[in-house]
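This document starts with one chain, in the form predicted on its own, laid out as structure tokens.
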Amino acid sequence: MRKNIVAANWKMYFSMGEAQSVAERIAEVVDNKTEVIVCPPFVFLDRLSEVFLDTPIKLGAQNMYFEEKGAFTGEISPVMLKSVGSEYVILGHSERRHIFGEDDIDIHKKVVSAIEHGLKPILCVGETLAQRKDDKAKDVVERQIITALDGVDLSGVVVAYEPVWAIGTGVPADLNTVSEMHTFIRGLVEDVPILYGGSVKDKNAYELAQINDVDGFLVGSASLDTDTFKKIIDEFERAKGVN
């Protein structure tokens, strides 16, 4: 079911004290109608679950392994994530695909496992600059979605379109590209929330949110500052006419 979502991906930032301070500030100032998700590093999940207790803010992880338990040194299972309060988990982020070598089959296994264990996957998809220049953007995104969601109940799934060339560069995809790709993805997952990610800032949030098929954002570096993150949510709601 489509709904408005703004998620914060903190990536590998903050100490425990910094993470708690920022989370407490978010809990104080974010009272929006949009569903807000904070995805910190694994080691902060337990503490932040206490901070966000009795607030509408949801907690998500940045990744997981598909097995429940076993000899998988350094990995985190879906059971572990549930035990520390995670409701969502980001899967298939471009940094996982391109830095750590995860492929479509790996991500499919994770999506299936997440759903089986009561977690809601935020599936990240997107093309590289080379793929876009070769006019393969839609082919890549379609393959990523079809493979990852094969045989999956979509009722709890979120898709995030993040063109790889726009992540962390400060240069978001132009509005026409975002609109075209979100419309294309909508044809593949009609009732699933589709977020945009890739250099989302408070200064471009309003324009991006005016695109009909953009149901929210997956925000990276701009989510590390509470005031900026709050402004992004406010601008999203202003564009969507949420009162």
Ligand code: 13P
Given for the second form:
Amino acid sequence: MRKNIVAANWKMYFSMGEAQSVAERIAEVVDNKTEVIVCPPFVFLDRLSEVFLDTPIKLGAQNMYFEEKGAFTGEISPVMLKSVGSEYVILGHSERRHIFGEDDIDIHKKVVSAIEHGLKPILCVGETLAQRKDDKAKDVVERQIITALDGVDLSGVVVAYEPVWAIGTGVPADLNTVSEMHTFIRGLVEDVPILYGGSVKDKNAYELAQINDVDGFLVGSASLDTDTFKKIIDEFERAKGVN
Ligand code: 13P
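Okay, that's the form predicted on its own, but what's the structure of the form predicted together with 1,3-dihydroxyacetonephosphate (13P)?
And the full complex, kicking off with our chain again.
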């Protein structure tokens, strides 16, 4: 089902104390007009599930292993994520693909396992600058989506289009590119919410959210500051006419 979502990917930032106080501030300012998801590092999930207990804010992890349990030193299973209150899990983030070498088959296994265990995957896809220059952006994104979601029940799935060249640069993809890529992705996954990620800020959230097939955002660095994150949610709602 298409719904509006603004998600925070905290990546590898904050101590426990910082995470808790930022989460408490978010809990004070966020209401339930848009689905807001906070994805902290694994070690903060349990504490944050208490902070968000009587709020509309949902909790998500940033990654998981596909096995349920076993001798996999350093890994975290979907069962563990459920047991600490996660409802969502980001899978296939470009930093997982490019720094940690995850491929489409790994990500497919994770998506299947997440759904089997009642977690909603936020599947990240997106091309590199070289792939875009090579006119391969759509081929890459199509392959990432088709492989990861092969045979999968799409009802709880979220897709995030995050062009690698726009992540962490301060400059998002231009509006035409975002519109073209989201429309293309919509043709592959009709009823799935499609988020845009890559340098979303309070200053550009309104114009990005005006694009019809942008159902929300996956926000990195701008989600670390609560006032900015709240402004992004407000700008998103203003553009979508949510009152
Ligand atoms: P930035 O918003 O910092 O560019 O990060 C985007 C991202 O990777 C979200 O998953």
